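Presented below, as structure tokens, is a lone chain in the form predicted on its own.
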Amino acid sequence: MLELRALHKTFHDPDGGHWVLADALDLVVERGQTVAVLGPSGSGKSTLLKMIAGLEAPDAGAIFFDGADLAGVPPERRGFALMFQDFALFPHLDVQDNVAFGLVEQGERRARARERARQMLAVFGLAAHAGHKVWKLSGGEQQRVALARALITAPRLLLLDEPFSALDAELRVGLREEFARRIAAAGITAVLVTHDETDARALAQRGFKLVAGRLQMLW
């Protein structure tokens, strides 16, 4: 279970202005649940994910996972997976090694990691692309590779930052359904941030809107 307790984060610009991106923000995400946070660009959605991931430190408040305070725990030790809107795949690696990357980083032997990656690619219908460079794939295929890479490490928490924003409308419909199905099948707890309510409702059991640094419940 993920718990955000009274999180506060202020962004200061060089001209002396500031924006409150989180203000005494509270949120509980139950195990196996997907929660969506909606809001326009600049509202603080991505910053919220970065704080959960450990890439940004809150100015105040605390983040707990399964009862443990994550203060001071570096990103690589949190066991979370973060998917960016631009996929963030490695262009110099083929599809198989992109998916295997997280396992190798966790200390698994490369041969075993590649074997598991091939098995995961088969599940996603991408086995024929294992040896291809990722930049040769379509946008939808790249997004499936990114999800496969995230799920293969069995993360404790999946963080999704506008996962469909780079895709055309027709492709988004199918991928929303596929992502929802695969995340549920894996039993993974997830937080989705997006500006698109249709995306949010397709994936999340609960939804909130980030307004002036605070969360307002939508459903």
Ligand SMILES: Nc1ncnc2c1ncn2[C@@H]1O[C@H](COP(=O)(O)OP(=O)(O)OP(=O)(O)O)[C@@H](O)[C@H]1O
Second form
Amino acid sequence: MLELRALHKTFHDPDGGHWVLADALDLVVERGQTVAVLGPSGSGKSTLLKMIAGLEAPDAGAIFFDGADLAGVPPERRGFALMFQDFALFPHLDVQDNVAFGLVEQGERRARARERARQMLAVFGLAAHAGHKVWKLSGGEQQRVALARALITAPRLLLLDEPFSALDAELRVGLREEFARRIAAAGITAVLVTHDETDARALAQRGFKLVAGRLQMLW
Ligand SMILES: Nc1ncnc2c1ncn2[C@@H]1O[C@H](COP(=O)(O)OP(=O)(O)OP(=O)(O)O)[C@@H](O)[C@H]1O
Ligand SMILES: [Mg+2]
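Form predicted together with the ligand, following the form predicted on its own:
The complete assembly is shown below, putting the previous chain first.
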């Protein structure tokens, strides 16, 4: 279970302006649940995910996972997977090595990591692409590879930042259903941020809107 308690985060710019992105923000995500956070551009969605991932520190407040306070725990020791909208894959690696990457990071031997990556790609219907450079794949295929890479490490929490925004409308429809199915099958706890309510409703059991640094419940 993920718990955000009274998070505060404000960015100041050199001209004296500031953006309040979190203002006593609370959120609880139960184990196995997907929660969506909606909000317009600049409302602080990506910043919220970065605080959960440990890439940005909150100004105040606390983040707990399964009861443990994550303050001071570096990103690589949180056991979370973060999937960004862009730059989701390493362009210099082939598809198989992209998927194997997290396992190698976890200390798995390369040959074994590649074998598991090929199995994962088969599950995702991407086996034929294992040896391809990632830039040869379509946008939708790239996002599926990115999800395979995130799930193969069995993360405690999956963080998704606008996973479909680079895709055209038709592709999104199929992909959001596939993602919903695969995340449910993995039984994983997830936080999705997006500006697209249809994406959010397809994936998340609960949805909130980020307004002036606080979450308003939508469903
Ligand atoms: N490290 C930083 N330093 C200063 N300002 C920042 C920093 N990171 C983000 N900001 C500012 O905070 C605001 C919120 O950024 P954030 O990326 O969280 O928004 P977002 O809701 O994800 O937007 P989008 O939908 O466009 O991705 C923006 O105005 C951004 O310029
Ligand atoms: Mg963003």
